[in-house]
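Single chain ahead, by itself, as structure tokens, in the form predicted on its own.
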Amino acid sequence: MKPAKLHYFKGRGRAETTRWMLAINNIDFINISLEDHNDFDNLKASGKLPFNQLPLLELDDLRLSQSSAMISFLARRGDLYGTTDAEAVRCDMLVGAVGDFNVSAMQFAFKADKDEASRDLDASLMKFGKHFEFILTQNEGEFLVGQKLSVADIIMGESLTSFIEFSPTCLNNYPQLKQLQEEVVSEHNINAYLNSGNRWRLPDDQYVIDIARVLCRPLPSHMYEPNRFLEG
């Protein structure tokens, strides 16, 4: 089988959850990274982007847009949606909640004040952490949904990994979440991905610059020459 192709900027971003889901399914993939606006224009002109948005996943004969659709498709493919309709909808609820929880990590690289960005991580943990731990307790502590690994665990593990990378001690008061994160990243296929060349470094200023170059949009105002990529 040919490897899947994942088109995105030169970094993790909104494509990262898809990478983890490809990994747990043991699907080989290639990161196709857009270098500049011409690459984006050419991709749009190809007709492959139904909404002219990234990421784009080319898998088998499918061209998938919207990260949430990619996640749910790969969850079904890997039997990672629980064993009942009730468990499936709980997975969807948790994936949505993790998306809200993860906003502060997604925005971290774009903020000038990293102390403020770290406080945002702490605030998100204070808001969501107790609820996630309660769900783990209700479910006897090992998985978020049912009695086997699900998409909810994978997406939670990916988000918590980013939190730890930005703030190594942030889960000290959340032992069950810490245990879940450790179990997810130790899963064979996930671990192989995390130690592969397909894994981008933690988002930094260069990641922010690369996105602005492709989209021809302003950089955050605290960065040097914030309008350098604006056309005209």
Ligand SMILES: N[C@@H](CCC(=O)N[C@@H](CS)C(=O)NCC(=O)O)C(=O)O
The other form holds:
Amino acid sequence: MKPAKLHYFKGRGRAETTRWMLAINNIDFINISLEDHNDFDNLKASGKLPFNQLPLLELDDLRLSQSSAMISFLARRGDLYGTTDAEAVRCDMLVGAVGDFNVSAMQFAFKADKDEASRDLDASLMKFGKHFEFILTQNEGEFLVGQKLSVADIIMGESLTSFIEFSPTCLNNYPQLKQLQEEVVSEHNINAYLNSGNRWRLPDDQYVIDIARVLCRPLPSHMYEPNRFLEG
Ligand SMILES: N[C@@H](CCC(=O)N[C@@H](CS)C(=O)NCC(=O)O)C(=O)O
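What's the form predicted in complex with this ligand like, now that we've got the form predicted on its own?
Entire complex below, previous chain first.
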């Protein structure tokens, strides 16, 4: 079977949850990384992008846009969506909440002041951590939804892994989240992905520059020549 193609910038960003979901499903994929605005224009001109947005996942004969749709599609494909409608909607709730929780990690690389960026991570943990721990306690510990691994655990594991990479001790007061994160990254297929060439490093200044070059948009104002990629 041909590998799936995941079109995105040279980094994790909004494509990362899809990479983890491809990995847990043991679906072979290649990252197609856009270099510059010409690559983006060409992709748009190809008609493959339903909304002229990235990421784009080409899988079998499908062209998928919207990372949330990719997540739920891959969750259904891998039987990772709970066992009842009630469990499926709990998966959706958790994936949505993790998306909100994860905003501070997604914004980290774009912030000038890394102390402020770290405080934002702490604030996200203060806001959501107790709720996530409570859900694990109510469910007797191991999984967020039902009695088996689900998309909620994978997406949570992805986000918590970024938090730990930015701030290694940040989960010390959240023992169950820490255990969940450790279990998710130890899962065979996820572990293989994390140790593969498909895994991008933690987003840094270069990632921010790469995105601005592809989208022809200004860099954050603290960066050198912030308007260097603007056209005209
Ligand atoms: N809700 C969408 C958001 C997609 C999105 O905003 N993608 C950005 C890159 S991360 C993009 O393509 N921006 C260019 C544009 O919207 O014109 C998703 O999660 O896939």
